[in-house]
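Just one chain is shown here, as structure tokens, and it is the form predicted on its own.
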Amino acid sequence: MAPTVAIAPTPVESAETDLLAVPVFTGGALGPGGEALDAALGGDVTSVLAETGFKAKAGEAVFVPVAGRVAAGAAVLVGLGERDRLDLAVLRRAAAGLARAARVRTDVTTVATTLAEVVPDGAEKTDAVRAVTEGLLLGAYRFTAYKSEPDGSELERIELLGRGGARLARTVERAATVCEAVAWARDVVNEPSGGKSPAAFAEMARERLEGRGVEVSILDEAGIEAERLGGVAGVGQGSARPPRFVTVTYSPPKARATLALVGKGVVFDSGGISIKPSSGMETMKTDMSGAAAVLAAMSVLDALDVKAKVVAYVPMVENMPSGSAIRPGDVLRIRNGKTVEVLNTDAEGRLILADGLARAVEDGADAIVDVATLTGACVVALGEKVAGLMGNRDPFVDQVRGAAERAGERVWHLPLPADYKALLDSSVADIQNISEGRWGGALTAGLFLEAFVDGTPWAHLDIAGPARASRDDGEHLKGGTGFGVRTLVELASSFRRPAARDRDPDRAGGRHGS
């Protein structure tokens, strides 16, 4: 159960919570709380700092004695980093370790914090208040699943001390909202493969998504037959485990515009008879994380009033060797009737991907954005913090990269260069999974993509760096991340159909290449 958070004008001092925290700068200069919990406890926080030599790095934290001095029952000193460099993203972070201090202490459920009165510049209120709900709550964070004896403590309530308001009071409904979200794109990231089938991934979403106004359609494996989703039933074929297909339906009244998500639902990638080394398997229950990151995003729309209407389209599989597994050199046909020769069949997500975006194409979306852990190619550019951005249209894929830094997750926009099309020409079918030589694979994979949508205005997120994290850093624990959900959330609130000139194929340009 996540923690309720509130905002609370209570002074510092006589702030009834476990854990009190107040936020301090490098160089030892206090935030606000600061010098009122200093004089409360007979100037102990400015010996603290002095004594343990405190960096007060953003999201470095440090506990303060109180010995009764204060109505808490403890308090503690959050860094801030720089004050000249302070940024949304920097109070995220140091929510986030706030967070991770008090799940050390077994004896703290209640936290209270000045954070959100700390507002960097060129940003409102409201934003500071999003950006510490985030930071706490996904902070807060733990699977705990599978642990007999999870270690440390529960959040159970936050208050943040300040001022409010009704639309601060809504600012936090709504990160509450979104980080619900996420944390249910985590939970199922992180469920073990062996629990998590296609079919049994379907009913999660099915369950996740009942009561939340959409409609829901999925198709076993006959129905992906009917319906000529060939990717999806060529993947799925080589598992004792069928493939599903889910379509999620979000269609509020007078929507003016349709954006159509896709998600990558590979419960667990073997590589196919592509094997892939056993060390490059231990992460691969992660390979669904772009959709759950959809149906996270679908299963919040309602209750944020979004006025567009968005419907998702999500291929399940497990990628397995077996004697009725697809084989290098196999030719599968797309939804659309294109025709694909499977060169390797560990680049398997952009094939069930290419039938989702076909059926986007087929249905009149009006823009679609796919969202996949699709290439290792992409985590050798960006690492492991920044998802790769890529697309057909500017201004859409503008659209996309904003909403992504107003959400507070890193993308980069990488080049579709037309030339390197060529690279995934194929001998005996319309065209290859894979190109050519080793080089430019995240950039191939998205051209591959690019051959389903048929003009329609598009963007590529490749998150196969930023979907897990491989420690605890910022609002991101260990294991699935969630990482997706608050950027395709907020495209959805802010969806503008493109212009009509944008989603012309002939007068692609810009950035799109030559």
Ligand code: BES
Contents of the next structure:
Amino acid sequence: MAPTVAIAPTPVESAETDLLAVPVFTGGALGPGGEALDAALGGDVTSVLAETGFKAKAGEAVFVPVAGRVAAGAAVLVGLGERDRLDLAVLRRAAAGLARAARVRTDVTTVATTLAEVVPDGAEKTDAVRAVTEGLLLGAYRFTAYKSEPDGSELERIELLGRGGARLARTVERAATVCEAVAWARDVVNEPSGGKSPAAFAEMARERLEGRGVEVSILDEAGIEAERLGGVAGVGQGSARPPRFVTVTYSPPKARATLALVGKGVVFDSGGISIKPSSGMETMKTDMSGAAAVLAAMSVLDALDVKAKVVAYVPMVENMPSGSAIRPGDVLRIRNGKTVEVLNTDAEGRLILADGLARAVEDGADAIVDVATLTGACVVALGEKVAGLMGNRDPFVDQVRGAAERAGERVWHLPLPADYKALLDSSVADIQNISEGRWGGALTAGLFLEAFVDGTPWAHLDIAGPARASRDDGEHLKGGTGFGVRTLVELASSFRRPAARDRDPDRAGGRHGS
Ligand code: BES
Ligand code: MN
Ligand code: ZN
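Now show me the form predicted in complex with the ligand; what you just gave was the form predicted on its own.
Shown next: the complete complex, the earlier chain at its head.
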């Protein structure tokens, strides 16, 4: 169970909690509640700062003995770095560090902090409350499904010490709703593939979405065949566990625009006949992170009272080598009739996404976003923490970029150079699934996808890096991160149908000219 979060105007010295956390800046300036704590502890805060040489770098923490002089069981000073470098990301990271530190101590189940009273320049109080709530809740996450013994404590209650009010209470509630969705995404990403066949994953999605104001439909392998979803059928045919295609519709009354989300749901990517090296292959249980992010976002749209219509298209397959698998050289026919020569069966994500994109176009979406752990090349380009963002219309790309920024998820806009399209020319089919030559793999994957959106405003998030963390880091714990959920929820909440001139494929080529 996730901890509860409440705002309470309790003075620091009387907060009844296992762990009281007060921020400090580099140079020793105390944050909100610092002076009061120092006074209650007879100047011990000041002496600890002086004697330990604590630099208060962002993410650092030092304990101050309380010895019964305040109501809290223990007190910790949380570093926020330089005051004039403070931003929401630092605040979120510090809050996450606090939650992680609390969980290491087996005797801590409640935390109280004044962190949310620190408002970075240019931000609002609500932004600070949101960042701190997210940091605490996401940092408190653990994947314990397969642990026989609990390791560390389970946080039960978090108090944000400071002045509240209805607006801030609503901010906390919204942040908690989003974080709970992120936790679900992390859970399904962390789930081993053995228990995550396409059918099982589709059932997890159905269960999650039940009673959440959306309609769910699941196509099985026969339905996929009948609907001519040739990419999904083709990639799925090598596995003993057949594919599924999940559609989720959120349709509020009076919606004026429709956003489509497409998520890559490869429950395990062995590479297929173009098999991957065994080293690191276990991480490919996370190759359904895009699907997880899309489904998690869909699950909270109703609770967050999103005004736009949002439809999710989620292909689920297992990419396996076998006697029934697709071979290099095989040709698949995608839903929209286009044929693809499969030169590498490990470039499977784009094949199943193509069907999802084609479906979204067919249903008349005003704009489409796909989210996928698509290419190792994107990780080479941007590292493990930043997602690649590509698209065919700059104004819509900017909407997605703005949403990611407000949500605190890092993305970087990459180009889709029109002249690179030729690298995907096939001698037998309409297009081939890998580019000629090894360079620019994230971009050629993006260009492949663009061939299936038929000019609809579209953005592509390659989350191959940030979908998974290789160590604990800020609000991300080792394993699935749930990256993309916060951005998608933010985008859906603020979605505006791109202006007509931005939708004209002949007039708006984008800065990179596609
Ligand atoms: N799922 C992988 C991409 C991936 C790589 C995700 C590393 C996370 C970490 C994808 O299906 C894949 O195998 N892509 C190939 C494409 C290549 C064959 C053109 C890749 O990136 O090597
Ligand atoms: Mn692959
Ligand atoms: Zn893959």
